[in-house]
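First comes one chain, alone, set out as structure tokens in the form predicted on its own.
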Amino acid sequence: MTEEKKPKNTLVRNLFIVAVLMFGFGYALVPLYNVLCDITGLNGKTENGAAKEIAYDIDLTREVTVEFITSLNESTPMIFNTETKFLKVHPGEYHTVNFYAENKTDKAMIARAIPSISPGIAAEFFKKIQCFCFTEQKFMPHEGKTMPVKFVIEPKLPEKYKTVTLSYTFFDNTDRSVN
């Protein structure tokens, strides 16, 4: 092998190790997000469907703030708020905050609501039983839907936690969807 191929099969084996090792990172990098997630409490992951209502035993000792957030996607021709900016609750006590959505155009819209807990230990004890964020929501043209959301905190929730916060953010879904 001669002086000028042996630095050139160095290169390419080089180069080939970084972009095997660059997939290996990309691949690793939602595992990664999720444990640190954990590890610090951010992006409380809901879960996908509604729980079961169960007869909890109510804590009348204590009181947990719920706060309610609502965001929209950049692209999102809406409007969405809540009726209620925050709420006082009994952890084993059921409750429903209803939130409103309006499509603005002049279009039928699909939009779907992606729910978030902060912080993200809370979201393993705040139960949905019911949530217009379970499935994509079908909206005609100016239409408005008031929706509710019904809900409860585990008792379990330990008490250092005071204040929960459930915030929302609406994706315009329309182009994704299958008609």
Partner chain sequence: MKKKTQLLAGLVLGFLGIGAAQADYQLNLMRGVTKISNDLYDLHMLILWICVFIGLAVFGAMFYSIYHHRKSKGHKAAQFHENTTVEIIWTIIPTLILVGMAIPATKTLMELDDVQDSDMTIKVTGWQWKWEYEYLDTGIHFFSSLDEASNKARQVNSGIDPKTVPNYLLNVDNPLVVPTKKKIRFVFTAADVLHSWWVPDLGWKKDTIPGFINEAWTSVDEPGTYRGQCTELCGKDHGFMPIVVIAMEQPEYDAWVKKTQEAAAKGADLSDQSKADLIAKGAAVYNKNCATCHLESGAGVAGAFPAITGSPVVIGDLQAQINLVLNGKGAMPAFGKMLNASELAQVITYTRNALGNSVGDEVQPKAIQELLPQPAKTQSSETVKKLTETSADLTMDELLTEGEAVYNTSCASCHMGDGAGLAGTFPAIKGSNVVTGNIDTQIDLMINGKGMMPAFGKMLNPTEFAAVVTYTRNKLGNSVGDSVQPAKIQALLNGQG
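The shown structure was predicted, so the numbers you read here are calculated from the model rather than taken from an experiment. Positions refer to the first chain, counted from 1. Definition used throughout: the rigid core is the maximal C-alpha set that superposes within 1.5 Å between two forms. First, how it differs from the form predicted together with the partner chain.
- With the core superposed, Arg13 shows a C-alpha displacement of at least 2 Å between these two forms.
- Residue displacement note: Pro158 has its CA displaced by under 2 Å between these two forms (rigid core superposed).
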Second form
Amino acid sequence: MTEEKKPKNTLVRNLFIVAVLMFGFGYALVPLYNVLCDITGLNGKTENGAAKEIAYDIDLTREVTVEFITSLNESTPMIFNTETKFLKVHPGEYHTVNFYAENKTDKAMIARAIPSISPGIAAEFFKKIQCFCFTEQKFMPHEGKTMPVKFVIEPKLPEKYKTVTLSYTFFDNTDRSVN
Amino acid sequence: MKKKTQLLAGLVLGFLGIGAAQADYQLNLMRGVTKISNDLYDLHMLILWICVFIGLAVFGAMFYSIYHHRKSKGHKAAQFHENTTVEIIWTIIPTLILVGMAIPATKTLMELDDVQDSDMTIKVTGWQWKWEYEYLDTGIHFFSSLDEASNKARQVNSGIDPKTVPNYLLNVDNPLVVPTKKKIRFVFTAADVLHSWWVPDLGWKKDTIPGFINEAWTSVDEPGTYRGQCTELCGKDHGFMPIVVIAMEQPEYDAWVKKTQEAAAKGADLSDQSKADLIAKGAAVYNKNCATCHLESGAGVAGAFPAITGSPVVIGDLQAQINLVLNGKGAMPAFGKMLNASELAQVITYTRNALGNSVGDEVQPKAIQELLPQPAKTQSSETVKKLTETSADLTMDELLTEGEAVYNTSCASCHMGDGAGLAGTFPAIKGSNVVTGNIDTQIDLMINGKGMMPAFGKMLNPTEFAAVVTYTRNKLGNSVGDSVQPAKIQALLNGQG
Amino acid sequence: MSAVVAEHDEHEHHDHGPMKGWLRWIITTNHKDIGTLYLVFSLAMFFVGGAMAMVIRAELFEPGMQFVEPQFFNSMTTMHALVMVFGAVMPAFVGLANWMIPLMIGAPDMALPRMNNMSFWLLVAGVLLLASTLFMEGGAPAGGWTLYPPLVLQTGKALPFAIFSVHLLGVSSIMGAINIIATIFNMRAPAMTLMKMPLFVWTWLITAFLLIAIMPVFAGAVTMLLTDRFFNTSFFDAAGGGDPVLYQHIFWFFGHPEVYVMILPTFGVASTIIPVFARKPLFGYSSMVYATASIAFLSFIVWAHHMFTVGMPIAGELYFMYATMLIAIPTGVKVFNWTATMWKGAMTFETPMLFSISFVVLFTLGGFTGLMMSIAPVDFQYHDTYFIVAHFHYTLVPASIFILMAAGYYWLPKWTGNMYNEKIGQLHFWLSVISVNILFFPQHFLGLAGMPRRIPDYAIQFADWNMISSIGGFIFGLSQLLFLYIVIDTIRGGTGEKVTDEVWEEASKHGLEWTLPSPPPYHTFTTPPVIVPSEHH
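Given the form predicted on its own, corresponding form predicted together with the partner chain:
Next comes the full complex, this chain leading.
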């Protein structure tokens, strides 16, 4: 009798295992999504780390306009602006632009700048060698900082992209930072 | 009665995709005022007609069968239950129809996606519950929210008939103005939650996402006023953050830009106001900006939005309240960005002396103005480009010109405009041992500061830094004759890590 | 089959019929009792969710805010959707499955009777927990049933409760699905091969696999919301390196199959009822099975068509557009098959048939608008307007709900042994079918004309159609009270006419349940039936 019950029990057990695995699959979608973003430039996510400074063959035949925009998330009491609104660059050339951020409060603040690039496809070809967005930034009360970003657009950028926008949004992470 | 007939006709015609032209309501998608919106309209109609055609065929067969193959008519049931040929046919034909739809759809999508070669860029930021527009080329920047008339009428049981309000819920205080026949690129982001920016006449909507940017483009053919709304649920007042786009011919648009820039340069009126004035005007500011959450009575919403009446912040220290209002906290946005000094002074004074509070004090616009972020220095983009490319070397003249400007804003307050300093407190630049000595020592001192001298390495960018060092060594009565380039400063700053 | 019989020996009360008293309904493990519980509960929730819809339509009756605050309006739209999806439609189909699958495949009960009881009571707990959030500080969730962050994280005290309720509902659905799969795989009567199973059983088998695959993913997504809010993770928070759009991808990976969970069993019921009243075998049985399976498969690879406007790269937009358009093919096959089943039949139009025919027509209409919205560029106009509201209500109300009504009329005589009042039944049908179109058809116009969804108040040019839609809504809502009356009346004796085992003319050709007495005894098929009536040969 118990032996005859086995197929049913195995089936039920397997189905429960599938359900548990699917729960895990939901979590697996998180890294999968990030991989997908890297490949497709979904959402203009950029790599969160410094790129190696390689010497490219500068493509002098074309210019790409790089726009810089800054935003503050709600209730991030800062001043944040860019000294350069836009720059015409040749792919393969290194450039540095400065951003200025200032803590408007009487307390120390930890803030994080999130980069985003549009069009998303261009994110893959936009390499940052130096950026304040790689780590959280600590600001003393009323401290202002000028922060350089050094970048290059790879000559591999498809010809049809003539304008690329780099955006930074500062978020006040003081309450949630692990540092 | 006529209306009823019209409605009925509308229902029938609308089903067939033919708008009843005489009706004052709309049944179908609008053609819009851009090439894309027209393409989309055609695509929409094509698919609609295909669906109508398939629908007529299928439902026709079904109703024929329902009428003729009834038991009550004595119809005997056939017993067939499959027919491979028929089944293959009705799999293949729809597939072909779908391919036929996919081709024009793909073409339009590619066109919609092509934001390159635009003439200007506008940054759009979604807020709970207003829109922020920033023209990247001209620097024009403003917030746009529901107009006052609609806002009054839309309160629960306001007693105002919405039909008496012109463009009810589709009107704003500051519309977005754009030139016609120019390719305008939009960059979208959000400050709090998701929103979506939609003007049907332009043919698309785009989500705005906090932390990320999206882009889209348009080119408006016809001057006119086009209205839309937020289409992504964004909280309580999702239905009350409309969009108004006014398209103007280029000359009119240029005039608008000039006027707006002049008004912005003039800034807010900072003259003192009487307390009664502050309170009276503060009420209007409050109702427009604060009442959505804290309610017009100031009672707030338990669990979500704190009451103003009796609030410890409002009846407490004035400076603390000003800081909170200017900088925001949690769900409370930073109003320092949205209101001008005069409005801020009015609304703060209002909350402290009305809505059941009576602290008795007041604040004047001037005091607020000092706390507001100052507009960034405006430089022509050419200089900006040159000055920020640290790889490019600057000439002595360029260094000196820029250096003078930096000196006057960053150093002159202590060392004086002529470099004479203040005896006993701030050393003179003129003839200073540091300035006329080894250049590296001077740079080191300026990067790291010493005593009362702040660390300018964090405050100035390499270009400004190099310029001001060069300036001090060659002007203000000194003539060392050497100079330093931004690249070197950059290297030193980087080395510092 | 002896295994099954052996298991039943363990419960001695099975030999004596149902327990006396109310405790029977709490501890019952009988599939018919549990089926009844599910059906009654879902009918109750249908009215609760319906009442919320009435609040929505009342507020939208005229421009201006008359009755509720905007925040409460948002709670209503959110809760209406959650209650209808998780409290009404899904449990109703589980109830039908409980009652009918064992009868249709010749099994004595569900494979796991005690788990069956547990999944029902977890459902009740989940829905009650969800409903309790209405009374919490800060109000019920108001960010839409999709629970998109960051907005949903602004919910007040209710957030963890709503999330926990989703967990309970998920566990309940998963257990129900496992039970159904185990029953179908292990407990079919001899000679009931897979390709002889009634289509209702087939569609439920496929639905059950969908549920097992997607409910855990949804549970995962809401758990991430929970940890984002309370434990400092940042799956969806850009500030910590997360991405709010990621939630939408995970949600719709669940969400798109989820909407098919509500429609696939509908297909099964329609394929069961139409042949009976056409007095013809179902046309294209095997293509129906394959079409259902293809639709289920496609549902996993089209999710991002709900997100055409979030800013995907063009390759993504194109892929999701093409994949979505493909769904039209198997769906078309189904509609053609139903039409061909009616073709050259000898049709009669009792209430179940009326509801089934209107299902085919109105579902097809919803399918057409679905096809229109699959065209990504045009969806840039349709997205998040009343056009989509009209679309999915056409696929849910005159499709899923109508078929549930049809199933009710079709099987009530079997369940109770009494005949419902055909006149009132037909009145209920005609009122419903007319009012549902007055309710939802104008919403197409509203959407095309530019009215966004989920807004509590609107511009004047939308006033006329909104008023018409609201009137349709009120008539539709009130008409459903007729259904409640009919159900109660039938249970209490109906027309007084005792129905035969077959109930419907020659129904026993179409399903094993019609070989049993009406009402069937508490325990049926304790020995498996030998002859399996051939449905399609």
